[in-house]
Protein chains: 2
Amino acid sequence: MNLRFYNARILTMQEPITVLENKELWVEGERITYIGDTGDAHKHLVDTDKPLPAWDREIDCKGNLLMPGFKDAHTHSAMVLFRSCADDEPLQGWLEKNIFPVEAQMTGEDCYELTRLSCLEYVSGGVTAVFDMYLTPETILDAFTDCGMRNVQVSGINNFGPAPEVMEERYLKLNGKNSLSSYMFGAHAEYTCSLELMETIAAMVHKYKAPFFTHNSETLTEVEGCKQRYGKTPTQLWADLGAYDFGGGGYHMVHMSEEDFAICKEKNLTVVTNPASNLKLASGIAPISRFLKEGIPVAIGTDGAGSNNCLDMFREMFLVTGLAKVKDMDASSVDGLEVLKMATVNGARAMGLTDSDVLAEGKYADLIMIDLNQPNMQPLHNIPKNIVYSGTKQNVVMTVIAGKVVYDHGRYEIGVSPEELYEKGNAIAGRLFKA
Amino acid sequence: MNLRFYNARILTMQEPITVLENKELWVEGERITYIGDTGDAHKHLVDTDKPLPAWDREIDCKGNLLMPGFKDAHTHSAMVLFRSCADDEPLQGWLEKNIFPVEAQMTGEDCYELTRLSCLEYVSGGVTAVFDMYLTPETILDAFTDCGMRNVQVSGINNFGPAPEVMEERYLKLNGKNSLSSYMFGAHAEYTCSLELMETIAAMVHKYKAPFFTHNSETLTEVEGCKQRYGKTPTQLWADLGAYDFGGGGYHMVHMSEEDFAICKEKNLTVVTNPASNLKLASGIAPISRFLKEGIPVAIGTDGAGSNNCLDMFREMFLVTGLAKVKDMDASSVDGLEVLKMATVNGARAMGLTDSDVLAEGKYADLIMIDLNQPNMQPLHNIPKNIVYSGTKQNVVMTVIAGKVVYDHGRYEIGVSPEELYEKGNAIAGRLFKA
């Protein structure tokens, strides 16, 4: 699509972070081709020796804000199935009683439909890309692709699932399948993998010189268990096995040792923090200000809807800074602007989406429009801080991925109606929870 | 107005808390006159010997949920002026540098317009009543009344404001001014009141046998300072002075001693918790599970937009339970249903709004409609838990106060347009922050 946005405020998320006023942004095909003054737009055409694009749509932003879409850098999308079906319970019982038996019954088709259901929540909340770990990456990738969503699948390999050969096959088959999707090596977690499996994974990471992601140091129990089993923390263990030799990172990383911080720096790892899940499952509060102090990049994920229970990056952003402030007992801890970088730029870079990180000419048009004419944004003192400290998904009025409008003022353009997805989701829940 | 809601799910918030399916709810004038099966509705008329009401409006709820509106039990509404103008700063400097000098310039008219601006946020977020403490209760009460919002003004008396006689005059004049509004005795906080002033307040509380509310034990500095000044905690001090002899409660109550818990029980106080503000200003995490264990009622407030920065009870609800879980390191701590009671029933009772606590025949029609056909509510496993754990203000599609529809699917019916209020709010900000 060729889209012309005008009368726009723009937060490109390029440094230094400031809001540009009264600008144009052009999209041709999947990419951004111009950001600048309306007055200079035609000069730009002359400079680049191009005709005026044939616009499919010209959008008057009325002073509202364009910014990069949010990157949900850790989620299990199809777990919308488990939303509010197991709350206020301790984690281990919750997994064993409510999750594992039902997951054992889920088909690839179930994952497809439930992932499409999750896409409604993502695009209406301004999420343009997700880093998804779940049961059937093939059908999940198809679901995101069919909805027009950018997605990175990550292996959640463990002792109970497919063999390492399947992971390698997926790596080769799913990477390059389409321009919206990719696949990365990963593992569920140390505590669900045998040492042999972990060694195999590390060898594959070396074979392809690829980054590696896993649930890491989410709970104290996990860290203590790993120390008992191997005499080291999960971060040390994976590092010693070589799994982190080409970068990557950890999901959660709540309980960190001094040596863990050093490993994160040395291996150039990204921490993907999941504050709402860490509260709801009583896992703890991650040491975000320490990561920042060490120069370790932090990205943000919602985790799955079984443990959150929503896929809402606004909730996460407020929590990242709010929890840091109360953990450090310092109201100046973790500035809101840092949080906005985590939710956009840092997520994209961790996921290998280096063309979706900021708004700039040549980058993918993965962007959202924030309605500033809503009460929680007024008066207009400081727009970036408003987004972090008082924003909600209601402020998202348009979501564009790879130049395609997938959400527009309450209307979904993802190839299927919400009603159909609600019906399918409830039917799947009815079938699986009865079983 | 006479309103007929049909095809409704209803969460009355009467015990035991369950969702009624496929019901009708009738409103005649300001009050609810019927809740029950559609089939029984006409029998109800025969039983009560009444004709069918002449409906001003019949509303097909399409299976969506009616529930009591949220009670924001501690806020400073006109502080929307300070939204995002002083973030990521330590509390004391923030107050002295950014807040106090500007407040000194604010007029009653400014407070009126800024309070009307806040009403947009309240009604679109499902808040039907607020417990408001701020500079000019007379104009603030008028603002709420003109917008159709139920409001309880509470005195924020301190060493720097009007004399105690003014508080008494307001108590006599503002109570009974109209059916939407009332006024309660209160004080800003121990640390802004002289002992003589506190004694005068306590005497007035005794004269009128009235409950008393104040900021109490918000920060460790405040509690330590009070102990140095008087050899006791703020809760002990106010109790010893007799200010709590007719009930009331404290805003925040984060840092509590064993004796403080005992006083809360003995004096039948309500704790009004403000979790987002307590995070953002690094005040701490309140001991919610302990309050529940002691049988001390807890209500929920947003605090002002200078320290939150939004007036969103959904954010607060998730935080109340999420923070309790991480504080106690127990995922079963503070059940979501308890939180829903805090945000509705307990708030109403603390504010003296005993006719706005639950949905029942004879109670005020202070209610909201929650859209269940949104992605964050699907699949429909457990509606009350969905509201607490995944709900957002976007799910609120209708807000009714005293039988009047004040918000309806994005349209405000509060006697003034959002655009006019945004313009006025920004003009006030421009004038006061330039000064």
Contents of the next structure:
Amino acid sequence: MNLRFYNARILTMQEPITVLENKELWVEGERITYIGDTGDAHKHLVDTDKPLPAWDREIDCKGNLLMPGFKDAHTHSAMVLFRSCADDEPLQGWLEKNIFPVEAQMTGEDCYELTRLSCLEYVSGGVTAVFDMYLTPETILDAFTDCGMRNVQVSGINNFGPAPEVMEERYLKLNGKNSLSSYMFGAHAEYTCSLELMETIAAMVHKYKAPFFTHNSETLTEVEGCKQRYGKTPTQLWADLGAYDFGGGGYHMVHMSEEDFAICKEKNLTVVTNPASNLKLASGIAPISRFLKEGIPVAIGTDGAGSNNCLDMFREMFLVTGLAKVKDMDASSVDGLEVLKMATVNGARAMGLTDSDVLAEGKYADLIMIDLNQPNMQPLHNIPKNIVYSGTKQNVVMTVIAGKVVYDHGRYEIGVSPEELYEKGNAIAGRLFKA
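The block above covers the form predicted together with another copy of the chain; next, return the form predicted alone.
Just this one chain is shown here; partners and other molecules are left out.
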């Protein structure tokens, strides 16, 4: 689709981070082909020796903001099934009593429909790509693809499955399946994997020279248990096994030792923080300012809707900086601009989506429009800081992924109606929780 946005403020998220005033942005097919002044558009065509595109839509932004879409860098999308039905318990009990028994009954079709349900929440909240770890990546990938959402699947292999051979088969089969999707190696967590399995995973990482992601140091119980079993923290264990030799990162990373910080820096790991989930499960507050001080990149994820309970990157952004300030007892800790980078640029790069990190000519048109003409955005002293400190999902009025409008002023364009997805989601919940 060819789209012309005009009368726009544009936050490209390229350094230095500034808001461009009264600009145009052109999309041809899946990619951005022009960002600049209206008056320079003709010169751009002459310089590139191209005719004026035939526009499918010309969109007057009326001074609203275009920016890169948010990247939810850790989630379990089909866990919308568990929203508000397994609350108010610590992580281990929450998993063992409420989650694992129901997950054992879930089918690939269940995961497909529940993932499509989550897409409604993603696109209406400005999320253009997700880093998803869940049970049946083949059907989950299909759900995202059918909804027009960019996604990276990561293996959640553990002692209960799948076999390492299946993980490798998925790596080879799902990478390159379409331009919206990819697949990475990962494991659920140290405490759900035997040493033999972890060694096999590390060997596979070396075979393909690939990055690796896992839940890591989410709770004190997890860290202390790993130290009792192996005499080292989860970060040290995975590093010693060689799983981090080609980069990757960890989800949560709340309880970190001095050696853990050094490993993250040495191995160029990305920390994916999930503040709402960590709060709700009383897991702790991640040391975000220390990661930044050490030059360790931080991205942001929502985690699943069972432990959050919503897929809302605005809430996550505020919590990242707010909790850091309280933890450090320093109101200047973790600047809002850094948090906005975590939610966009850093998440994209952690996911390997280097063509979706910023708005620039040649990059994928994965962008959102923020309505600035709402009370919580006024006055316009500092638009990027407004997004972090006062923005909400109600400010997202348009979401574009790979040049396709998937959400537009309350209308969903993902190939299925919200009502149909609500009905299917409730039917699945009724069947599984009755069982």
